[in-house]
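Taking the form predicted on its own, here's one chain by itself in structure tokens.
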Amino acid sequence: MRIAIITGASSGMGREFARQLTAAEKFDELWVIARRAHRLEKLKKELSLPVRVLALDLTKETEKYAALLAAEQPEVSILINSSGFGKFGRYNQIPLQDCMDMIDLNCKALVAVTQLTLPYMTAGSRILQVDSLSAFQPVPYLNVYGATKAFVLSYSQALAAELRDRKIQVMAFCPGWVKTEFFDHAEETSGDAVVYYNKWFTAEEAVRCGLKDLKKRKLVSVPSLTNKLQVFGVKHLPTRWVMNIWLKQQKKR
């Protein structure tokens, strides 16, 4: 059984990845994972191929995912890790539990799902890790979220090198600002921590770029020339300068 697996599929880019991926490729089954079962069931009705709904909290229930893999013994053609969330605000505005939950979902759950899935992947299989432009620099007022995404970037690049002999592709997808429900949750802790956004994508636009770059076998995907120039600058300017530019943009100076 040849399958695709998408985490965070109940909304945003995860949901859009399910739509675009299944329109472009053929699988025996699509596994969609998120906590909100009703959202996944609605998505299932929209897609034309068999969909298996896995209503799981990946910070607590990865053993259920591991058990299902062991029972079904699928051939996983593609894994898209899209689960994650962020919170905006000063260090004393974001509750400690939110910080711990960001680390648990954005880092620990992503690694767990990836590691558990790899035994069921063969030559030609692909892993797309949904990352962020914040992976490339320290980001005040998103400090924990940005740090989790820096982890994802480093982990994905190193894993790609390790899997080269197995001919399994790994790509970190860093799309920048994407209009999704992410902001509904991120702004719960502060509505004015982030006020400047240099470029917006719709979920459809971002996912289209991500899948296109995955097909090109890129190691890191950064959509748009604007964002590519930002990454170039971040890599070549002193970190203090980069953070000061960010703070000035957010009217924090």
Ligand SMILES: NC(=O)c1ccc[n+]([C@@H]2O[C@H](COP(=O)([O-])OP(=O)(O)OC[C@H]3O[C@@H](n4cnc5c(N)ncnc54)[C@H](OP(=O)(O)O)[C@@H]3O)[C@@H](O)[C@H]2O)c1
The other form holds:
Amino acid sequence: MRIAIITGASSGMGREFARQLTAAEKFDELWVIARRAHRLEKLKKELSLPVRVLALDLTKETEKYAALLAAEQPEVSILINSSGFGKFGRYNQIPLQDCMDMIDLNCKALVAVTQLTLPYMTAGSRILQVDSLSAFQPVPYLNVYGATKAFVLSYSQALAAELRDRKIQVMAFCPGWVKTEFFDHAEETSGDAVVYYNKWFTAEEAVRCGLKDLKKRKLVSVPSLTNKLQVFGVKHLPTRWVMNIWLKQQKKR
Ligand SMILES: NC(=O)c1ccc[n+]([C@@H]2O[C@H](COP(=O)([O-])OP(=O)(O)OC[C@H]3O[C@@H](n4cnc5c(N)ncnc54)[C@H](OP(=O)(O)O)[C@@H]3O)[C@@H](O)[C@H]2O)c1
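Cool, the form predicted on its own is there; where's the form predicted in complex with the named molecule?
Entire complex below, previous chain first.
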């Protein structure tokens, strides 16, 4: 059984990956993971291939995912890790528990799902880690969120090098601002800390670019020329300047 697995498929980019990926490629089954079962069931009705709904909180229930893999012994053609969340705001506005939860989901759960899935992958299999443009620089007022995404970038690139011999591809997908439910949560704690967003993408646009770059076998995918230029600048300018530019945009300097 050749399957695709997508976490965070109940909304935003994960759901869009499910739509675009299954329109472009054939799989025996798609496994979709998130906490909201009703959303996943709705997606299942929309798609034309067999879909297995796994309503799991990935910060607490990865052992159930491991048990299912062990029972089914699937061949995993592609894993897309899109579960994640962010909280924006000043260091003393974001509750400590939210900071811990971001690390648990964006870092620990992503590593757990990746490591648990790898034994079921063979030559030609692919892993797409939904990362972020904030992975490339320290981001005041997104300090923990940005750090979780820097972790994903480092982990994914190193893992890609290790998996080269097994011919398994790993790509870190690093979009800028994408209009999704992400901001319903991110802005709960933000107050007036983050007020400026330079350019918005739709989930459709971002995902199209991610899948295109995956086909091109890129190690890191950054949608749009503006964001590529930003990454270039960030890599070459002193970190203090980069943070000051961001703070100026947020009218904090
Ligand atoms: N939107 C942006 O501007 C942007 C930019 C760069 C990167 N990203 C990254 O893109 C990824 C997808 O975000 P999005 O923009 O598509 O936001 P979204 O619409 O809020 O999607 C987040 C997904 O994560 C799932 N999720 C949250 N907590 C979970 C948990 N404990 N266990 C399992 N699944 C969980 C949610 O499903 P349930 O609530 O049903 O569990 C949802 O399906 C995230 O990693 C985010 O950091 C977003």
